[in-house]
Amino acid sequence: MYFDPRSIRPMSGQFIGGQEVREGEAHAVPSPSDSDIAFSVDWASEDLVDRAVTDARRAWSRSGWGSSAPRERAVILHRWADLVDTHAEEIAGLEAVVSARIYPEVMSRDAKVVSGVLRYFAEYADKIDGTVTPTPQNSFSFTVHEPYGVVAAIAPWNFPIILAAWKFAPALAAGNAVVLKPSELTPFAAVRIAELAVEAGLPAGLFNVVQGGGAVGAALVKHPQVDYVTFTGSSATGARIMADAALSGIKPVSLELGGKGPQLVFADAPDLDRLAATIARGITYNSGQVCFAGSRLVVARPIADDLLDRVLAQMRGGRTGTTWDEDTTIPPIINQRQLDRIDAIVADAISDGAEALCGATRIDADRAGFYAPTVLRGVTTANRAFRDEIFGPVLAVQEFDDEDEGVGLANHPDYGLTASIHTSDVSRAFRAARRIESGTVWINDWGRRTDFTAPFGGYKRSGIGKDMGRSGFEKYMKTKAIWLELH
């Protein structure tokens, strides 16, 4: 066992202001590892969004953050990365015990990302350039980035402190002050995170969070005071946020959405053993719990048996346990309202005609909901399978003859957050890269690394706007054209 799930104290309340702040009616946070281990969160109501919000216009304003030096910003930044990394057990502790994230992998991957990000952000606060732009010669006209002032932003339940910190790293370093609302199913590490930006220097109340359900993001996004909102989360949530953005004063948005990723395999594809474990883990990591999981594979039907038979094998080697547990490997599903969605989408799919070749059920344990890792082999595009996010670890098989019907049904009706393409023609690979609708494509390969330069956004009811790399920073800056007449 990693840690003691019952020695975890995390902060219940809001933190507004450099300090917590316990007011509004409490909430159970369960643990989806295990039912008899439950915690506590306060709810923030209309009235604390509003100070949370106010607090974070003061703040921004007085301490003159979005006019500093930059290079000033990324001391503190640098310094919170730090921060980040030495109290590192104690945040994947706080992580590990509301969600699906594996401690070792908080550990070995998301508070180093979280780090990194800080790291990443606070060297682009200084590297974004104004223009000069042609003029006649009497005129001289330049172009200025500004930050916006107040950030909302809004983080989902499946990678909570990564997502966040995509968030809340670009836009302090741009200039911004941060108002953040993480999902009421993982509230605490945040809040941990958002007390060392203080220990680091970063202004009271640049940094705050408010805790609570979709009331509380709702509040955020139409107070009038925020100038800027970022989502990640379900596509339907998406459309509601960029609603309430436009009516409540014509903000802009970013939104990071869903996804029904294709695995698009060749005939040609090299090294089907190593295939085979690139695609299991596209839908058991995070037991499928992943925006650009890879749940529909696309393969040509010559290899279809015996690349799905190496599948087979790999999705039946995991093990459920607890996130705590030194021997696991899939862990378990959020909550019971989402084990009982997946269970849901599996049982249409079957009832239309899909073949389960594993899984198709529920795992039982005593305290806590696994749902096995499953192949759905004949699935239409009518299906339910084929056409909604699970976010669970259901594959959806369907087979294709040649190179237009493989790229047509790769290309999904609605989403368009990332593909794979596994191939050894690289005429191909480029030529199916370029024609699927998607934000991301990987070429004999799946998932993002640690690294944070290339930007990540969809296509589609995926998404509007990129997190990280060059357009993560910037879209939390507007441009100013200034121009001079010379006499």
Given for the second form:
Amino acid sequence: MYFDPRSIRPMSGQFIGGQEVREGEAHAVPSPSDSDIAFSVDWASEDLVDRAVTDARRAWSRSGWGSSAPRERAVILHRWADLVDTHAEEIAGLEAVVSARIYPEVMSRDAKVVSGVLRYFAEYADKIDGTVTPTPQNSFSFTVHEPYGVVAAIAPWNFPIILAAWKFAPALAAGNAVVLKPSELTPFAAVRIAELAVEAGLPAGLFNVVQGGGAVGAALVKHPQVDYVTFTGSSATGARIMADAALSGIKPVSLELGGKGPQLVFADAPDLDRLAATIARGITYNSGQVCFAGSRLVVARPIADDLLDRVLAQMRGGRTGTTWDEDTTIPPIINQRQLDRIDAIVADAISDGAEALCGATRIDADRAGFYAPTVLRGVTTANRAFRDEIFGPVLAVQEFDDEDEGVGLANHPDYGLTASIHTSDVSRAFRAARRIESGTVWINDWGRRTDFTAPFGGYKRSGIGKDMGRSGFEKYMKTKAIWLELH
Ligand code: NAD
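Right, the form predicted alone is done, so what does the form predicted together with nicotinamide-adenine-dinucleotide look like?
Below: every chain and molecule of the assembly, starting with the one above.
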């Protein structure tokens, strides 16, 4: 056991003005790993949301954060990143105990991504220049970039601290204040990270955290003093947020939403064993609770049988267990509702003619819910297993005869977050990459690396705008053109 879950002591309140605020109704936060373990968090009332936002606005104005020397902001963010590193064990415990993230992965990846993202965006703070624009000689015009003010950030539960950091780090580095609402299912690690910010020297109130469900998120989005909304979550919630932002002040929004990523495999794909391992990992990693999961295998008919045999071999083995157990490789599904949803979609696909090559069942483990890695062959494009994001370890397989058909199947009618193409032919790889309607395309690969440089965001219903990379920083600033008439 990496840690004793009963030793975890999370902060249960909101974090406003640099301190914990204990108000609001207590709600249970169950552990997906073990139903005997549950914590509690206070959900913010509308008044508390208002307090968090007005406090952030006040701190932003009084501290001069947005007009300070950008290097001063960078220094504080670097100190904060160091503190995240030194508290990684504590953060990992808070994260693992209520999420599906396995403790060693939070230690080796998630916590390091948070500190790395802080450092990466700290270094953007003083590197975005304005431009002098071409004008007649009797005038002078230049652009400056300015922070919005208060940014509302709303995060999901599947990679809680990584996805929160993708937002708060660039927004703060660009000179904004941030009010974060983590998912009600995974509220604890982010609030500890916010506490460390104050220890690093971030003025109290510049980074507030409110807790609660959809209503709390909606109150935050609609608050008149919120200037920008950045969201990661489902497409359905994204649509509501966009409408609320439009109706409460025409606020800019950026939306990182769902995905239904294809693994498009041509008959000349290299190294089928390695490819099979990539495909299996693409749908079983984090038990498939990944927005960029490779959840559809679109494979050339001549190699389909061979490749599927190898994928099935890769899917065998694996051990379910708690996120703090040293032997766990298959983490739990986040909650019973999600488990029921996965099961219903799989049953629906099977009754619609798909063949289950493996899985298609819950795995009973002590006091928690797991779903067996599942491969469904012959899923039709009308079926939910093709159309909907399942967010579980379920791979939907379709076969094609020529390149046009393959690309056509790979292009999903609704989603366009990520896609993988596997082929030995460079021209085909580039041709297909240009035809794929998706914000990210991997060639002979799948999965995000821990680099921060590439923008990440979807086409179609997978989102609007990008997180990470230069555009993931610039979106938190508005551009002003200043004109001077020369006499
Ligand atoms: P969700 O949409 O249910 O919830 C996300 C967040 O929004 C939560 O904090 C929730 O409390 C809040 N929320 C719910 N209703 C709201 C409302 N009306 N107004 C404001 N906030 C509201 O999503 P989830 O189940 O937490 O996360 C899984 C989803 O997130 C999947 O669809 C997944 O693909 C997506 N996701 C996308 C990315 C990406 O980068 N594109 C990354 C991770 C997850």
